[in-house]
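Next comes just one chain, in structure tokens: the form predicted alone.
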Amino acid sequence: MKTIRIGTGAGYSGDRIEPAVELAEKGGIGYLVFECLAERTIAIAQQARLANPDMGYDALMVDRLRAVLPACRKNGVRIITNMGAANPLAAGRKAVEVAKEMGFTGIKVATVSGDEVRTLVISENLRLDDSGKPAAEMAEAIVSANAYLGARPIAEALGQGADIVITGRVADPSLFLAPMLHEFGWSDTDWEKLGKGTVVGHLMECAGQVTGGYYADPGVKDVPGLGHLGFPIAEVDETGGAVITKVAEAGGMVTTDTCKEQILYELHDPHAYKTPDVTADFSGVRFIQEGPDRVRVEGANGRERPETLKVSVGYKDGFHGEGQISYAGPGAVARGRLALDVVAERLETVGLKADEIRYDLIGINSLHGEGLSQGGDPYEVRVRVIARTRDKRNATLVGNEVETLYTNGPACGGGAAKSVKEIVAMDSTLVPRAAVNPHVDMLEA
């Protein structure tokens, strides 16, 4: 029975690069998938593209390609990635440039575009899910609107001989499902197989999470070798049967428990996990430990895909102004609380206009509030004040007032830091599948 091996090279934009090189060199894989595009990432990338039409792709794409291309070319590994972000075509051109600079010729680079639907969302005045606002009212604030494409355009690119496929917004599991469609010739309506492949993609998409990274809890759930955590490999056969594993000498581990935790990650309805390719059914999934770092996945299924595509909408939503300062030694908590009181009074005096503001003592109440504090004063605390404002001027006031604690009390504050950041908020909506037209462009080094 035909089997392919797919490795995960990254689970988010800033992920480690070395595990991907290890997979390309030692993993015996045919495909290396870099999943690097979070919801907010593409909105930020869109702002970069608007500032420079040659930008808007992942900032680490060049470094990743330089690191893995030698082993990928040597071992016949094809690369699939959503590092094209807001500008797949520019990313494709850059990938060709990198390949040529490294002396590799004959490399085919495919780009998948068509996910950008900002004009459609605004012209149809679609209502956003979280805010409830019609898009036309927010037109000036909306910086991006990208539909989640599925696996088929990537599979088509692979069918055209692409060695590297670079996409924009694609559903995370679809990046992994695509080589299965290509290699096994699965139909777009074989819902059971598509469901099985989507479950594999969901297990793989976050890289080191399924090999023990997010699972680790010292003394409770110990994981060996986190400093050299290996990224996962999926062995998938033409029926959709799969085993999750890793390079033997890599750190981390693959167990039924690491897989169980990952299968629940970002899972709303296990009976209906909706993707552009299929409505996957996770409810019957079971894991079997076949050997050290080898877990078989069984029981996934699927039903007909939705007739709409989810759209991730990024919009400007004001500014965050933040200031921090530390206190240590006897009475640190009392001085920290006094510092917060002083800043609160000062911000009222200078007339801060804020939609929301927080006064935190990191290590005491910054995550769960006062109610869960264990009592007993720590030796050190860090004051944090952060506000959400409509304009940059008001945001700047926050950090400035925290910084003035240096010389205006309480005693012995140090390590002050301040920042102002524009907020790119996220919302979502749905568009008819027929209104989105993905397309493939082929380049060659």
Second form
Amino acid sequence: MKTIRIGTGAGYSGDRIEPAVELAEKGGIGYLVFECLAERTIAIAQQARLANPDMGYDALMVDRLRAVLPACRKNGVRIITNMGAANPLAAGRKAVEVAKEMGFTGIKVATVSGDEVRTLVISENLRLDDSGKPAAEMAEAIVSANAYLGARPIAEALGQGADIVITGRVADPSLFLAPMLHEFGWSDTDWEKLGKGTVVGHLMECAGQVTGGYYADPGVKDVPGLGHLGFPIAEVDETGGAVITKVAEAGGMVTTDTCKEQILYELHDPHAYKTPDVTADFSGVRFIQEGPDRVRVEGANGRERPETLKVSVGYKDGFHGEGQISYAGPGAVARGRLALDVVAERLETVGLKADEIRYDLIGINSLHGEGLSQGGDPYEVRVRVIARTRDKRNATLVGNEVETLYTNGPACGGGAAKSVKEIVAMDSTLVPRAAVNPHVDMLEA
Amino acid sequence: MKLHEIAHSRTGDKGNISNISLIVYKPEDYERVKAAVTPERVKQYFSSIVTGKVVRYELPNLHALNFVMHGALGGGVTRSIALDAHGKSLASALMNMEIS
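Other form of same protein, the form predicted in complex with its partner chain, not the form predicted alone:
Now the full complex is given, and it begins with the chain already shown.
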């Protein structure tokens, strides 16, 4: 039975670089997939593209390609990635340039475009899911709108012989499903196989999160070698049967428990995990430990795909202004609480206009609030005040009033820091499948 | 005892929705945890954070429950002013829940 091996080279845009090199060198893989495009990343990339039409792709793409290309060329590993972000074509041209600089010729680089739908979302005045607002009302604030594409255009690019496929917004599991479509010739309506492949993609898309990363809890869940955590390999056969594993000498581990945590990650209804390719059914999945760091995935299924495509919409939504300062030793908590009271009074005095404001004591209540936090006096606490404001001037007031605690607040405050950030918030909507036309372009080094 | 002694958990985020898994280590603990950790109890437990409904899905094959908590992330990961805007640490709060 035909089997392919797919590795995950990155699970988010800032992920470690070396594990991908290890996979390309020692993983025995045919495909290396880099998932680097969080919801908001594409909105920020779109702003970069507006400032410079040659930019708008992932900032680490060049570093990642330089690191893995030698081993990928040597071992015949094909690369699939969404590092094209808001500008797959520019990313493709850059990839060709990198390959040439490194002396690799004959490399075929495909780009997948067509996810960009900002104009459509505004002209059709689509309603946004979270805010409930019609898009036309927010037209000026909307910086990006990208439909989630599926696996098919990537599979087409592979069919045309691409060594590297660079996309913009594509559903994360689809990046992994694409080589299965290409290698096994699965049809677009073979729902069961598409469901199985999508479960594999979902397990793989966060890289180290299935090999023991984000899992360790000393004394309860111990993980060997987190400092050199290996990224996962999926061995998939033509029926959709799959095993999750890793390079033997890499750190981390693959167990039924690491797989259970990851299959439930960012999952809502296990019976209906919707992607552009399929409505996958995770409810029957079982994991079997076949050997050390080898877990078999069984029981996934699928039904007809949704008729609409999800679109993530990025819009400017004001500013976050923040300030922090620390207190330690006897009375640290009391001084921290006094500092928060002083800042609250000061922000009222200076007339802060904010949509939302929050007063935290890091070490006491900053993560889960007073209700769930357990009390007790830590040796040190960190004051944190943050507000969401409409304009930059008001955002700036927050950090300034925390900083003035140095000379005006409780005793011995140290390590003050302040920041102001423009917010690009994300919302979503749906578009008809027929309104989106993905296309593949091919370049050659 | 705390759930931490018999189960493990991970939080995921999508928009303003947080999902928390609850996975028991030993299959024999599954029914007991299912009876004790109802969606109503989880909604009450996180009442200071979660503004919307809590839906529970059962995954008996995995000896796991999945709690989907609506309105849990301060308006959404990208807008939230919470220190942990993704709510990634919420699983640890669930692990602190006492069960008999």
